[in-house]
Amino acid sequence: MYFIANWKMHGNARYIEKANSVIKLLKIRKYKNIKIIYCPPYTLLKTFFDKYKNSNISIGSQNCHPYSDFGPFTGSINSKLIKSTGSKYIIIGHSENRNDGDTNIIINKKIKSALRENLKVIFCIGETLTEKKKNITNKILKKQISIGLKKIKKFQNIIFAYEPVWSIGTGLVPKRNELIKNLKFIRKTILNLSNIKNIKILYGGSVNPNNAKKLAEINEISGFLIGGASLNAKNFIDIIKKSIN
């Protein structure tokens, strides 16, 4: 199971000191074989990464620029810093970059820019309100995943994150029947591109420990894409507990 926590636009030098508690946890046999990754604000990376390096807890980004190389890009971050600062993985397509102007094509560019950097993606897809209503999703998430994987070949380094656009910071979770049928969907259209086998499949959207255990029991579901939540290591270490408990 992977837990991933996107701190989005929030903390400081002091809230690194949160995942102390998460990495004790981990030296329980019980969760020794679960994946933790702290993905806070660019400013964080290299700090988090520095105090955590010994640690079974991982480092990756919020985003990064589509150009692979350096370049006249003011305030952009690419790949190859976000690299340099120890982290190992980037999340890309999340919605709230996609409202922000990220289309299939730039996230495309984002996630080969990535590859090439042999840093490990998480490839958020998910439908709005607005096209669920429409019975589009399927269209749209095939639409997001074809063209954000056109042109690559190896999907091994990259997670996959279902994150319904309409879910995240709600409080609304899909109904168990409607997000196992989307899982099993995404699963499809990816082994229609390729032949990997062992294919990660997250869920994000207003997970919370009141939820966890029950999504957790889905067998599509690897793992969780987490925001709100993971700034608190309580409800952070709850989720943790309740999706293996």
Ligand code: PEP
Contents of the next structure:
Amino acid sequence: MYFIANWKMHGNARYIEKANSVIKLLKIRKYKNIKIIYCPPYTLLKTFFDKYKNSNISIGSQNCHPYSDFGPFTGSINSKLIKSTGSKYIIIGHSENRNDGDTNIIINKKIKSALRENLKVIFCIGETLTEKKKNITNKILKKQISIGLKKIKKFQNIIFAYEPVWSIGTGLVPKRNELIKNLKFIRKTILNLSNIKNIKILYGGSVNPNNAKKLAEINEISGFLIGGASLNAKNFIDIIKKSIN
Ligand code: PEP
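Next up, the form predicted in complex with the ligand, please; the one we just looked at was the form predicted alone.
In what comes next, the whole complex appears, and the chain from above leads the way.
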């Protein structure tokens, strides 16, 4: 299972120490095969990498600029620069970035640029509350997937994260049946584009130590993308412990 910590716009050099306790946990046999990825702000990526490069945790960025090459884009960071920090992953398509103007076409460019650098993409998709209420979740997911992945062949370097927007940071989690239905739809839609084996679909949205066990029991879920709860090492560890029997 994957456990991805999305720190969003939080953190300082001291926060990085929080990973020590997670590294200790990974030494226990039961947890050896899980995959931990920390996604701190850009400013901490290199420090994080230097400190933990010999451990079995990985780092990733939370976004990137769509332009692959170096260029006149003040204040921006592209996948080449992210790669140079030691990062192996990039979150792309997070709803907070979609909200800031990232269209499916921009997201497609970002994914292509990340894959060109051989980075692994954590591709976020999910419907808003209005879309859910209008009963157009499938239509939205299909559009996000098909445009986001247009002209992409390297699907094996993409991890999907289903994050209903109404669930992020709200404490609300979809009902089990609804979640399974949407995860199955996502899998089917991906398989229609490429018959890759081993599709990984994570769930994200208000995962915490109280709901992790039940969510982890859902076969269609290969791990979690965790925002708020990942800022607290104890909560993050509790989520891992509750998810793995
Ligand atoms: C997220 O931002 O990707 C997320 C899932 O946040 P939270 O866990 O806080 O809902």
